[in-house]
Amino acid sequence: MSIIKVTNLQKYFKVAKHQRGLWGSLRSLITREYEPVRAVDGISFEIQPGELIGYLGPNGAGKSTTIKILTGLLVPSGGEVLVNGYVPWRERRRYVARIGAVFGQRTTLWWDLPVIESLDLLKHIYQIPAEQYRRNLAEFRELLQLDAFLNTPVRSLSLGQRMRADICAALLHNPDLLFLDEPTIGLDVVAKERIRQFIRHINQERGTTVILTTHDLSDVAKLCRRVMIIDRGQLLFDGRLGALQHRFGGRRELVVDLADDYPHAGVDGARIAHRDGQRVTYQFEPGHITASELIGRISARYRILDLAVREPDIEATIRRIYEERLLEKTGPMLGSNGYR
């Protein structure tokens, strides 16, 4: 059974109309007029237990609004949401005991308390059994390397340390579902990799379902098999990351080490993008020729020592989708259950 089921989710906000000119401004003060803004506009999807989902979109697309509804912080304007058997905003007290949430710009810890005291307080708030708390804290201290700052006040932590402490706090009570909003924002390379390894660990070893919203597409590339893309309040893509790259990633590359120094190493169906001695990089369009066909054509004409296929970079793919509105032009990529 799905751990999350969202059907025709809608959230509208009323925004005051801006009247131009002096008289327009005066009228606005006397008779305020509003217009609806559709932050989320008819989204439907399902998530199965144990999935690790990348939830993507440009600023203002509706990502944060969706997450706030799923965590029970906002009440939708329409549609249905069932998460882990609960309607989040109606059964919030019981519901939040089964989820964890980390928001990159905010902390759930007490600002002036040492980290360990904040964690001890959460033990009592969530009524975590003593043995479970001891076992989880010992595991997270090792995996997240918390010992160096457990006795440091939260206000004195670096951003990377605070993020690790927040992730620990969100998981002490063994939630079934973890919401992560920009968990690596502003972190250095080492801190990012440590957090990514931990997210992968709790997803694979504990079966925790994870929904990850991020602008750092390296997070998505290294962690997520499935991605959902939202823009202007509508879900435009829901499927495997590989399918997204295959359809919108542009040219793929085939790097070939030739056995001899052929003067002309051209081949039909691809162009030479770069050449360094006997190493030739071919670019080709996936819709026009497959990698195996191209390899066959090259091997029929030249002797090959080694080769490798390079997939399009995910960051360039997503940027191209946003900038060129490719999903709007081609139509949403959704399966019958919202996922393919």
Given for the second form:
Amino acid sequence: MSIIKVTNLQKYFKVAKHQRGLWGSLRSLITREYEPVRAVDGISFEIQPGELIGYLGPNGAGKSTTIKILTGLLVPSGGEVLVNGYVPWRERRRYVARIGAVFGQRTTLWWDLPVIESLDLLKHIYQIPAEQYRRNLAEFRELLQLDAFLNTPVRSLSLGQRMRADICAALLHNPDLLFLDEPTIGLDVVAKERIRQFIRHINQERGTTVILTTHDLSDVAKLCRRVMIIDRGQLLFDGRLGALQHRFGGRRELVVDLADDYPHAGVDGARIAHRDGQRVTYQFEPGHITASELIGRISARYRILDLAVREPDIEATIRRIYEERLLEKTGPMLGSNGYR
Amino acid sequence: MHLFWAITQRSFQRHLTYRAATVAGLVTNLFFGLLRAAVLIALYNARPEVAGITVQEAITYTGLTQAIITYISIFGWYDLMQSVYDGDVAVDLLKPMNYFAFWLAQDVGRAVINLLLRGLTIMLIYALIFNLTWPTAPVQWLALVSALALALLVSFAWRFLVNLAAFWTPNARGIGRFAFGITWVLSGFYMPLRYFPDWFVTLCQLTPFPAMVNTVVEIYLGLLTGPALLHALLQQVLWLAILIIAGHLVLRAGLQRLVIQGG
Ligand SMILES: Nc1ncnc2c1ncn2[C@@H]1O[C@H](COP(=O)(O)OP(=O)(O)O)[C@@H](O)[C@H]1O
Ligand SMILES: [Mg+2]
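Alongside the form predicted alone that was just displayed, please also present the structure of the form predicted in complex with its partner chain.
Shown next: the complete complex, the earlier chain at its head.
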């Protein structure tokens, strides 16, 4: 049984068209023309309990809009959504009692009050049993290192501290699902890493299903086995990161330390991307030649001291997909990995 | 109920932190109160009473209305509207609680702290300057407390409803200013309603506005007794029920078309 089932989801926003000039602005007082923005344009997917999904896409792709629909905040323009047995926007109160959500740019905490006051209030809001609240708070305090600022008013927290407090707030009631919209936005590397570790911990130890949107590719590369890539409201890819890399990653690299300063180190089937004395970096297309074949060819001509195969950088891969719109040409790559 | 008080307490705590604003507001309310009192004294021009209200009662009226300005947010309240516009409404809707009760609980905290810090202070300072009227009978005190509480609830339910306009238009502030301007006049805040012609008072009684100010004033001054007093309290309850139902219906429609700004 999937915990989330989304079928042909659509959300259009009406945006008032700007009329040019004086005549235009006078006209717009009387009749306004609207232009539909297709924020989410026919998306379908299913998610199984316990998955940790990366929902990836450039700015304006439709990630937040999808999350707002999944959390019951927005009513979609079309399509069907069933999460945890609920249609989110129909039975909002009952539904949200079983989910947690963090929107990176907002806080659920009371701005002027110490963090702990807001957390205590959640105990009442979600009717969390005292024992569960105590245990969860103790665990999260340690894992997220909240102690230093538990009694500080939220407005005085750093962004990273606030985010940690917000993530704690979203989990005190043991939700079945956790939605995170850009949880690492604006954070430094250390703060990002701490939050990623915590998300992994919650997913693995508690089996909480996590959906995480981001435009930071390193979040996804480090956390998620399955990614969904959305752009312009459409799902372009849904599958394992490895499959994406395999298909679009383009060239792999073989770094070889040669035993001698060969003046010419070329081989058929690969090009030299970089050379630094005896260290040569070959680039090759995985479709044309395998790593072992290439190693065979090199070692037939030159003496090799050491070597390493380097996978293409996921960031570079996905950036290439966005920029060259590779997936649009080939059509969506759904179900390539048995997720459907 | 537990949750309601937990929220009220925190709102109370939060508004306690705005001390500078409280003092500034207090001084302003007091200044305008004295101004209003001076104008009324001049208008009375040694007449013993106007429309059944003595000059002493008129002065008390200005003190009392100034004292409850912030308690019932007579000059307007835009917090909910603002949370819709900046998208913070999202985090409130993500919590499994009644949206109306959530805002009401916060408003009660805000109102009570303002009644204690600003309202009481204004009445005390007034009492030092003027010879004021005070409720005497215990029944009158009881009625006053009930009317005050109901006035807050009615006023809140009205402000809630007005703020919901933000679900429909990006310019609900204008609607708010208009709606709260009407409240100001028709509630009896601007002038005691008894000063107005009968037809106007009758008209006012068809609206929820007198239930926010005028009822409190007339009970305080002892102008309402017996069946009239009971009738006024019942009217408050009736308007409260109507406004709460209207608020919930409008909220339900609004949530269908909510657009949440920003990530
Ligand atoms: N409230 C709104 N009104 C009009 N357009 C919106 C609104 N919210 C989002 N959009 C538009 O929908 C598209 C998707 O936005 P969003 O879901 O926020 O993207 P992402 O989170 O991936 O950056 C964008 O083009 C955005 O401008
Ligand atoms: Mg976003």
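Positions refer to the first chain, counted from 1. Just so it is clear, the structure is predicted and the values come from calculations on it, not from any experiment. Rigid core (definition): largest C-alpha set, two forms, superposition within 1.5 Å.
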{"item": "I53 C-alpha moves between the two forms by 2 Å or more, core aligned", "value": "no"}
